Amino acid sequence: MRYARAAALAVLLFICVSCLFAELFAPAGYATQYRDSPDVAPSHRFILGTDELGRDRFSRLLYGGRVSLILAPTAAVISVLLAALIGGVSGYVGGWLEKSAMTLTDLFLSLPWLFLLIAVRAVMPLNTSPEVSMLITFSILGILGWAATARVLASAARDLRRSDFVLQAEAAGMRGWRLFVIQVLPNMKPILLAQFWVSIPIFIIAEANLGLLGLGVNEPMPSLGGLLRELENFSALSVEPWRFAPLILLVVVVSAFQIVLPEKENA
């Protein structure tokens, strides 16, 4: 398995530093147009061949690898930040504080928070910018998302609360913020992390769900999730296979974060 996670590690740092650096790598601007060569195949002059506007889809391929790649992270940081506030400090508290965050926590897992995605998405302005719909969108990820993670910090701050380090530090006289802080934060810092990049390839797929269904990132910007519309059109796929590459690129970033994902837990 070290061979295995090296070599997703590589490849997940290849796309990552291809995507963004984009400019460098592109031909040519993700919104310009090749007006006189609209939906063609793949040649020297477009790798992955151009979309029916006349855009170059490979050049699209990396801005929308670009667009996940950094806004997922974000998410992640929004919905940890998020759980270790209202999970890590409620367990930590514990009694009634607890009690409430849990039952809020067990709300929002009972939710088919896709579902509630969809309908906060969709009631956003038609003409919203493409920047503004694409922070919008990966924070209603990241402020919905918060609720799996909340249980296992509240888990992990109640048993550190009950842990003998921290019970010698209260008897030294620590207390309240000041133990949590210094004592409790830092011994959650692991699983902090662990679940900062489980989160990220969910995000990943929660914004290519969306953006099939045509709530994600708005045109001109490309996403994966907008990329991989071009699916719907199955008639088209048998004859030009090359449509397939951003599924493909969402595949292999999901996988390779899979395979390092348990060297980074035991981490």
Given for the second form:
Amino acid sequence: MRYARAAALAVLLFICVSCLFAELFAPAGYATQYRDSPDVAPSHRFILGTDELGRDRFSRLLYGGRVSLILAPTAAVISVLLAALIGGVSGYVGGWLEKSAMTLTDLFLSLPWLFLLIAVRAVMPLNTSPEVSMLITFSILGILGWAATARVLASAARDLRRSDFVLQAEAAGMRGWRLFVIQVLPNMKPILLAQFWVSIPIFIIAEANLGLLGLGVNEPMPSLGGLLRELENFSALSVEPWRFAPLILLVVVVSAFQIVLPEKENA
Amino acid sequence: MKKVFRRIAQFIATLLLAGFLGATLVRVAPGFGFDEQSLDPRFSAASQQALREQAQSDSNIFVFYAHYIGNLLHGDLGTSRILQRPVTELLKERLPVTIQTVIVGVLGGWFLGLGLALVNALFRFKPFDVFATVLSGIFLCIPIAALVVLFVYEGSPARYAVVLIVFPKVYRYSANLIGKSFDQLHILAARAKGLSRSRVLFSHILLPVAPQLLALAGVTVSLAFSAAIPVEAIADSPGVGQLAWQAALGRDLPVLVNVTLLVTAFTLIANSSAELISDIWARRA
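May I ask for the structure of the form predicted together with its partner chain now, the form predicted alone having been displayed?
Below is the whole assembly, all chains and molecules, this chain first.
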């Protein structure tokens, strides 16, 4: 398992570096059109061919990967911070605040995730610039994805509140926010980090689902989800198998995340 | 009995809260209070005035909430802006298709997931364990929408994709639960006394872990409902998922919010029932 984890980490690093420095590795910009070569097969010039608009698929894959690999962790940060605020604080304070927060958490957890996502996405403007649509999509993921993490953090904060060292700090006169920030929060750091890593592949998959349904990042900006829309041309799939490249990259990235994460965090 | 009433109260409170959230979504959405009919020259001045008054009364958020919840309690879920038909009628037509997809997905996922977990626990054959773990891992990494595309491409019924979304969750959870149960001291003692693995599994492990597995059943219903959106949208199946997707693309918020509310009610019923049964089971055990 150790070797598998090391291999997955190496693959993940390779993909991250390639996508984050897409300008260095991509032969063309993500919106650059080769109008003389639309929908061509892979060749020395175009590694994965071009799409119907004559854009280099390989370049779009790298830029799309970059969008997902930068914004999914950003959404994860938002969701973990929200979870820490709602779950962590309520678990630490306890009483009616904890009960109310947990009721809200239960409500969010009982709403089917994809229904909630498309409902909120539909409320936001759909005809926006690609950059705005990108920010909206990932912000929604971050803002709506806090509930499961909040439950974990509330439980951790509740345990910490009853722990010996917190009782000792209280006995020494430390109270309220100071106690929370100095004693409780640093001890929640490993859980916060674990939840952050767990959320990244979840958000990458959620964006892919939204993208395939046409509710993700707008064209011409590529994202892993948006690139998967090429798969909807069923008749072309058997003659142009390279259209599967975004799906393969997505599965490799998410699998690598799953393998890199320790088993207890995955569970 | 007290617990049942508490669960019912919790269910109503959660649904009301979800209703308020839904109403807020409709209320804050851009374009609220504007009706295309107000631009229609065929409407008389009096009709247009009535439309304006209606919009004005709804601009007070509390009046709007009262109207929304009142209509909801009377079974009036509004009219679809795109399809120009009552939402209740649309749901009546489409719900059976989605429920069928959910039932197929949940039952199939449980059959496959629990079946593999039981075989794994009975035979403890390392290659089989690796195979099942890798298989479930692969399906955890594929977005449901992409899975549906692959099913449609292969010409298979798209609703079976839901089975492959439910199965990994069931397999991983139940295999983990059963594996841990085998390490308990009383199980080790039973094994040491000569009880076979199958006897131990079916008599001493499955019954005690049943409440936890039942709790997971509620979660898988919610998962299957979510999966219904891409299944119906991509495979062009006329269910509630497709309706929600069309409503999202056309910003038909009355439909979208009410569909979400309905699906929430279904998942809440499934979750609450699963928890209740698991509570009763645990108490009897």
